[in-house]
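The chain below stands alone and is given as structure tokens, in the form predicted on its own.
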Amino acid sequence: MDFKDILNHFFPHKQLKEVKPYGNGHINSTFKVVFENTQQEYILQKINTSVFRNPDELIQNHINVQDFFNCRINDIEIPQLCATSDNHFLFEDNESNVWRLTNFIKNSYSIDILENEEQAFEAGKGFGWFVKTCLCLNPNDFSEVIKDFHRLSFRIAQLDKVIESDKVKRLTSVKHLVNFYKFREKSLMEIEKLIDNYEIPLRVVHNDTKINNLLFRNEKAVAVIDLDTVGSGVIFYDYGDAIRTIGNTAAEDEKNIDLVGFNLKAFKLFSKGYLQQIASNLNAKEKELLYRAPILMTYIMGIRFLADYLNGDIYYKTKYPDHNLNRSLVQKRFIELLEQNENEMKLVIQKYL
């Protein structure tokens, strides 16, 4: 690929200094861009069009949030899309690759695992601020860029399909793991029924609140990034997925399951920061069942990793043959720990509500 040619469509008068891979995202290919004679840096991404089949919808969702946020005075930033010289936010190269460019948030850094518990409070404040700010937006104005992204029944159906086909003959070795997830299926489906009945309301949410989708500066949250999935969803998705990564003492793909732990202090601090932002906007059913959100989201990710493993690792990037299996085993262990701490989690949430 010719980075110089791609970037010339965005900034025809800038001289390219450096392009290097950046981050460890599962889906898109991401690069940090530096030009000569300027302090502003940029993030260039090749959009994975196998996952995001309509990049224009993805961009429009980002613009919906960007235009709204730019009309406000904000303590926390979001990435700003850069237009091409012909005033588009996407560039398609001669190999049909689709690219976008955003600004790089200056002097910021991301983390994959908490370095200290205070970062948990900042993460809660940051993600809570984002969803609170989005309360004024209409979920119907946003496209569903990945159909049924967090819909549990859809993810269960995907798992059932690959279990039935067992196309790469891995099922026998993971029967115990399949049984673990299938045992919890019915109780978690009750949450989906409440969503379908509008007892848990749809809102504009981030939909991918891993800790590494928040940027820090001097230990303070300064930006919410990766808006690819922003749009219609429920509070449970954001709160639950954040706890899935913030509350876990191990990496998402840790090989040594004994290192997987539940950081209760981080859970308390994240919940405090998050609920200080959004508690007054939650309805009774959201408040009652919020403690189930981390289990729901860890479960969804666990069966997604397992389904991809059984399907031959065709969705997530993998570095070794059992990578997706290890990811699913980490989610399994974390679910067990969350279940053991449910009563304490309820008390913490009630305290900050």
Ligand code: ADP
The other form holds:
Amino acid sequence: MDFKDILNHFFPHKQLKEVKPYGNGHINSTFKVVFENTQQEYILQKINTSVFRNPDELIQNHINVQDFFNCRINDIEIPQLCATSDNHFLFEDNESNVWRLTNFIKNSYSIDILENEEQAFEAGKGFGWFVKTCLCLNPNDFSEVIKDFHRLSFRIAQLDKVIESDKVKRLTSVKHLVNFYKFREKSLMEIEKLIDNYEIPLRVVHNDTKINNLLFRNEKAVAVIDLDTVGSGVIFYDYGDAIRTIGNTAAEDEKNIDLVGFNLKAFKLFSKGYLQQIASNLNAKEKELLYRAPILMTYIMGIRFLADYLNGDIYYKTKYPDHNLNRSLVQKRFIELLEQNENEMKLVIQKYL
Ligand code: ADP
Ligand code: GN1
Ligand code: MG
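Swap state to the form predicted in complex with this ligand from the form predicted on its own:
Let us now look at the entire complex, which starts with that chain.
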């Protein structure tokens, strides 16, 4: 089935002008769509159904957020789902591909790496606004689209399993990296215990706050996108995962490890923007331990990239054989830098709480 047929199910009367691959997401296939004689552009996505096995649940989660947000006046947007002419938000083609269409946020762009520190403040404001707006939503109303998505014990077990099978015989070459991660697993598991005891509360959070899931216009945050994983989680997931990319001077997959640095100014500005939105709603435990969130999330992503590498690169999109390995090495280096900056991070967070 071609794009024209697919889009015809959403807009039977519009004439297609252009469809082109767009963005740098690791999961779905994303296209920008332009029709003739209309200013409004669209984002068409083929949902990765190996990752999201139940796309209906993912759409329902998006609708939960969209319906609630649309009853309010917001200065930041989220993407709006477009319905097909028979009133569905998903279209399944005759090859069982599942498609979704949303509005393209006008004149917006995403970045994969911070270009200036003001963007860190804007990102903090954007992601902080998102989680603040979700405070009234009930996590139990959201489906868990990927089971145990940020559950550390699950990610560790997943890594252990691929180490055990060493399916593509890559283990010997990454022993040092495995040891690095193994050395830290016990202390990070303390956070999971606090989540399980409800000392760190479950809220509706975004769950995928890397910098390219936020859109800018004229250097201002204008939209929070990629709502595929929105739902139950803890504040640490969003705050920590955002610092993982915003606080890093290098790209997530930088090959030259010497370029990986901790951008303290960006860390401060992100924290300021984020905590201005949400600080007054955090409990004492969240405030006390927020400084550990960046290490936790960088660790989780680091072992997920490593597990995918050992498993033959089946989950994330990769562009070359060692792509997942490089991603994991960058996370390792960034964890070391976060560890060195732990005291400074604590002070910054205290200041903005
Ligand atoms: P993935 O789940 O694969 O990460 P995303 O939903 O994050 O897919 O989309 C990939 C990229 O496409 C984003 O990083 C962003 O650059 C762009 N994008 C996605 N949705 C929109 C939108 N509604 N308006 C403008 N750009 C978008
Ligand atoms: C994926 O979809 P995308 O590219 O925004 C992944 C995140 C990882 C991220 C690492 C559903 O995010 O969990 O943090 O890659 N999303 C899913 O770059 O697995
Ligand atoms: Mg994305």
